[in-house]
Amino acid sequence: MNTSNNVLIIGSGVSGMEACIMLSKAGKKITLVEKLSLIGGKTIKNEETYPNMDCSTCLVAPIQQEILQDPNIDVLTLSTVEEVQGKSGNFKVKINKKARYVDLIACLGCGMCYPPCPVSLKNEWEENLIDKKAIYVPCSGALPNVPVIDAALCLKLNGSEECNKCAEACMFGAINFSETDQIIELNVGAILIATGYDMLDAGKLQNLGYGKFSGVYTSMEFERLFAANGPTEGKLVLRNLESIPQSIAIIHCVGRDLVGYCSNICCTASAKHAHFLHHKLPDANIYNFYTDICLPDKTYQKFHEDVKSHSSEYIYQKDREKMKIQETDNKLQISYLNNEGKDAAITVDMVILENALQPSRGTDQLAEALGVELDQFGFVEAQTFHIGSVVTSKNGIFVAGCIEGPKDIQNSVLQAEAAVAGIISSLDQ
């Protein structure tokens, strides 16, 4: 017998947000747990979504606002699930909610507290392309638009210096250094895991020069470069913030042999990047290096063919492991085996590595806390005895989105909708 109709959703990407909205409309109470200081997931790091090249933030922002204003949804940012006990219908959950040190209600998001802060560090959300202060929002347009103070780096919180500059700059009294972490305990009837993905560390493939040559970028770094809310406000320049690339190579399947699976989205993402480059830099030479093409949706083939016909030259490389990138005279030379198995090379200004998707960091610890099984690749395993299953190895705990396996936005949302159906069914038993 179910003792609780409440639902816990872990992760606030497109899957988690879709599930929140649907469950709220079904009259359920939802606690949305997100480890970051903002909601929306990695979709909001993209400027456009394929194949229609719609504005990503325009698509997601109304959903974010709806979630933040919905009385049925309790949003816990900077929070992680620490412990889960019980069974379907009656889970007892312990959540660790980190202090933000900025009041969510008092803060108006004016940004006056950032400039006075004396501490600078790399902004991980912006793929380390720019710096942030110890008090920050991850990016322009973040929701909630309220900064967080990094407790590990804040001078005031570490007692090494009497620094009160951000609080002095805040005319609304929103800074609260006395705030502490909280342990929140609640009962829920069902749980949805929707914690998304992280990108493979491209530095593991030393032959491709990532981290060694400044002109080599990961897929997500490039996404932030051409995003209007990114570090360069959409101006496509190299790391020196001055040079505009005139020749760009896009490398498919980076890390596929290392992780052991196709990441599903990379070929279409490569086409999207070529499409953007062609429109942003119409005179640039653009090359797509591939060994095979994966286009899993009926609309993606036409998009791929359109890009191939006018936006990029597609170059077949016979052996991914034989490709090598070296730097000469501030140019990047790409050596590879062509379709005849012969040595070939081109020289470009910029390389974009379409690196593989992996389970989000901390998935193993979360799986242990929840008591669910992972598959051989580290993703949360859906039970295979049902076609298209969203049920995990533990009754009452469901999974949706890229934490179950790499997939695009559309299929992530579809899986979230299936999970909601399963959750409602389990709660009504």
Second form
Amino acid sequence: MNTSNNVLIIGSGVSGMEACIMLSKAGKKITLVEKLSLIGGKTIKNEETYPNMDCSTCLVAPIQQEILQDPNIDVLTLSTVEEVQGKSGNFKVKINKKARYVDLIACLGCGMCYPPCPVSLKNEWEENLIDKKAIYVPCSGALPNVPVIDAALCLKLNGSEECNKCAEACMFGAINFSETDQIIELNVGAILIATGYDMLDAGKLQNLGYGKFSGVYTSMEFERLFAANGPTEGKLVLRNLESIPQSIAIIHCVGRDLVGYCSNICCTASAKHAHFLHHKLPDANIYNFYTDICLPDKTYQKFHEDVKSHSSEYIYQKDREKMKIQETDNKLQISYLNNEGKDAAITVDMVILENALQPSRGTDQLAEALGVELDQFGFVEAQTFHIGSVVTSKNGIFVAGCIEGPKDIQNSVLQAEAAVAGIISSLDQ
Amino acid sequence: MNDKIGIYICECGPNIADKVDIEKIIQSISQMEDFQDKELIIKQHKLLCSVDGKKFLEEEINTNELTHMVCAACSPRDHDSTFIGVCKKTNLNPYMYQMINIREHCAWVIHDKEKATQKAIRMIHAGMDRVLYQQPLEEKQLDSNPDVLIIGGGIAGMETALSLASKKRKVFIVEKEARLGGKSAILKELLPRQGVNLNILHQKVSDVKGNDNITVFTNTELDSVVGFLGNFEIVLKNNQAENQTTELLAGAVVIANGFDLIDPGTLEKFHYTEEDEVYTAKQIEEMLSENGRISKRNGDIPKSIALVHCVGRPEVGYCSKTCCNYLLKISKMIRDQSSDIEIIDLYKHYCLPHKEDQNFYNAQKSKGIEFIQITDLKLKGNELEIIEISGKKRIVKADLVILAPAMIPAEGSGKLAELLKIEQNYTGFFQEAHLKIDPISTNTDGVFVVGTAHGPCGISESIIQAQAASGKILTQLIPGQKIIPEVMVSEILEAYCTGCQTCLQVCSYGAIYFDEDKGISVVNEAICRGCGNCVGSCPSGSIRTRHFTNPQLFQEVKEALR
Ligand SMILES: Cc1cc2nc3c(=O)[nH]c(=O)nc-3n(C[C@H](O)[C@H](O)[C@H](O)COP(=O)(O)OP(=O)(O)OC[C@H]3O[C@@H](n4cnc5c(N)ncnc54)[C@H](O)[C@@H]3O)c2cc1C
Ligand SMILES: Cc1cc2nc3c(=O)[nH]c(=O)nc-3n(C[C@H](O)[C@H](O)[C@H](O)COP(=O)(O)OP(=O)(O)OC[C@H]3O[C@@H](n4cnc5c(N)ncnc54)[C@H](O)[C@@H]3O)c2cc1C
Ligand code: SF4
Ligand code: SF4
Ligand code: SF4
Ligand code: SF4
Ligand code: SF4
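Complement to the form predicted alone: the form predicted together with its partner chain:
Now the complete complex, all chains and molecules, led by this one.
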């Protein structure tokens, strides 16, 4: 079988999507595998992207649409790669495609099916800040705009004869309880790993009180709290108190010493967070706690300086490990070592932890299935003898984006574009 | 031929059908006075975008021999391309169809069914009026040249060339100096994460020279360029012999003209002379490459060395991204030379943006290097007046001082920007087509920027960017494949243009040129993106954008507001 025209791309974030579009233009056939029910990756969780505060949806939605409509691109959502055999030019791939229980073509995305569903659970995609039904789309604006049924919790799928509420609500007969998980087998000539990152569990930093104090948020939780399509429709209210924070501390480098590297994006992301806060709460006091500021793009310092002069006070802390957050009277007290090395403290209503980026969950299994090597941190290793590289330890398998190491959107996209050059060369050999 | 307008209203299941009164719409449209002399075919369908719906539309167009079509359905974002696809299967030119969004604009946002219905009627009426003024447009196909011109023979330019040449593309490298290699050629070694060894870079120089698909022009610069993606006409000029020029054709241009370093002597807080033991990091790399060790001007080995970060950073307004790392590398090379030299590292922020950098920093920290975080610094000869992060002021003296000056845009970047009609951002480095989602392209199709020409970066990133440009070119400019330029472009009406050239100023794509003979401005349709900027700027109203002409827009607005 001639597989030289087929490419498998794993992960549909900005890197995976860019590679899809480019390869399709060059006439390749692409299978895009995404483990979630929607494509777009982490960028769609952010309402705006630094430094120009571009609307993320406006950046990404046209690309998502193009991918969903492109006849050269086969999008497999709710899917993971289970097994890969063969070698460059001819890989045999086994994909596990979970049932959605909703027909992608018949469903219009009208949303009539969720309200009647009696089951409620935490919406993980929304960082558990809100509930969802057993039949749900993770957020409004999700693409494909087709719900999925959580098989573990749906009453019907767990034996209840009575519940058929969603199917009754659907005018299009789009719900299909008899759909089953599928194993799909493919032959492809090259593979791109673009599975991105997940955030370090902030609870591991016991001194910072995440999970203990309700006013302590992670950066991604804050992104969702700010988003107009998020759990509070963009209203900045605190988790338990339903009150609006008047003072907020943003803590840099959370978990940096634990993971052993700088996460590259969080100094600029925290400037963005201060900008968001100042925009919605112009009277609030906003503090950024840092040890070093890392601004790795020609445009980032200007953005940082604008935030510093308008939106936030920057406070130096001498030793990250000495910081401690405690709760008293619904307030959060942050004690830290100041620039002179002396004890200092400040009291705020809300804390945002800029926690470290890590390889996306499940990378170990994926790497094993693909037979590629990981680095000491668990990221997919790009081969150093190429110096700047998108080549993994296995011929014909390439890597791009945050699964190779933390980076911002443009550097993820650039790496994907570089991987496309590699893929095209390897296919035609 | 008589006008025959097909108007199709989608129920979108209950989405539209429940919220607007489709029957009323049909009745109202069929009785419109201004359309009494036209033949109207008005129908509704359960789901126009379905397989069934598309077949239905195709049959409608064919059997009725429609001259115009209006689909009142959902957002064009969802299904404009679906219905254009249907048109393309028939004899109806896709530009003779119009989509009206009565779902998001009416059904989903207006709760009062009567009001929603009235608005839908108006919108459809406006669409019917507009479509009558539309004109069929045809796509053009242009031949393209797959060869590539690269400006600059540093690591970024060479890597782009090698990546393209490995795919059998013909590549021309223009290098203004006498040799290839750029600034990385002077380095003593690379960062540990890059494998330290420089052979890989030297290898690239010989690979480029030995590659049959690559032609190198040294001592040469770009003289002029005209054209567009797939068709650039280029003139090169030898800078040793003014009248020696070369003419070339290429389909794409890659800018890789690298960077320069700011001269620390020009900075307010840095005072030193040629006699002082003050060197830039570049001079130190050169010294190490030549002599294998660092020494003072008199040949003595310094007892103490101070490394100064961020020199000129406040002035340029950005971080140069590479210098924290290469200063660590220099401190490593000093330690390799001797364990006795005192090393003082004066930094404001340690920028370690790559996952491996922290390890390198930690390794250096364990080698007895004094890291001092400061907020400000003044240099007078070998004496440094510093303000520590604690606020404490003190003087640090060192036998030798090494400065890390900011990277700045290479000399001549402004001229390149002008020649290639691309923009520079406020830092002077070239501007991306879109910083986030199209970072390697520029606002001129077919012109790309790689390496430090793009902004400060190291060799690894320069290589990634080089391959990214190659990826873009390999997928955009395919040998034998025709280029299909935008159809909805602007045209200047010869009879009205007064030759004032206002439009030339507003077009950010450089699509308009002035025809000296006729004394009028002309749009190059292969470059124009149809943004419409020029239309608004023209004082004599002589520009129009196809498919968005004034009569089309006026007609639509007039009906919508009636
Ligand atoms: C709080 C925060 C704010 C940020 N703000 C900005 C900003 O403003 N501007 C900016 O430039 N950058 C920002 N970033 C960085 C940005 O999010 C990343 O650069 C970008 O998302 C990387 O894209 P990616 O495609 O590599 O990975 P991702 O976006 O993580 O996409 C990876 C995709 O792969 C899927 N996947 C994972 N594992 C598997 C598997 N095993 N099988 C199948 N699919 C899988 C995931 O579900 C996901 O859809 C921010 C980051 C954070 C944490
Ligand atoms: C002291 C120092 C140490 C460094 N150490 C490291 C390190 O260890 N690791 C690392 O990764 N990076 C390091 N760097 C950064 C590294 O030098 C750059 O990343 C790299 O040189 C960028 O390559 P480039 O091709 O973009 O630019 P350049 O190397 O500047 O090459 C540009 C080329 O274009 C030519 N050119 C310029 N203008 C024109 C024109 N108009 N027409 C034709 N040709 C033109 C120039 O002559 C030159 O040959 C260091 C930098 C410095 C200053
Ligand atoms: S499954 Fe049915 S009810 Fe649910 S969103 Fe899709 S079309 Fe609407
Ligand atoms: S069957 Fe019932 S429980 Fe299951 S998704 Fe539908 S409404 Fe919810
Ligand atoms: S980017 Fe900034 S906040 Fe993030 S780890 Fe690096 S230094 Fe810390
Ligand atoms: S990399 Fe940035 S922080 Fe480090 S010395 Fe250079 S300009 Fe300063
Ligand atoms: S429409 Fe836009 S791109 Fe075209 S000529 Fe006018 S200003 Fe230039």
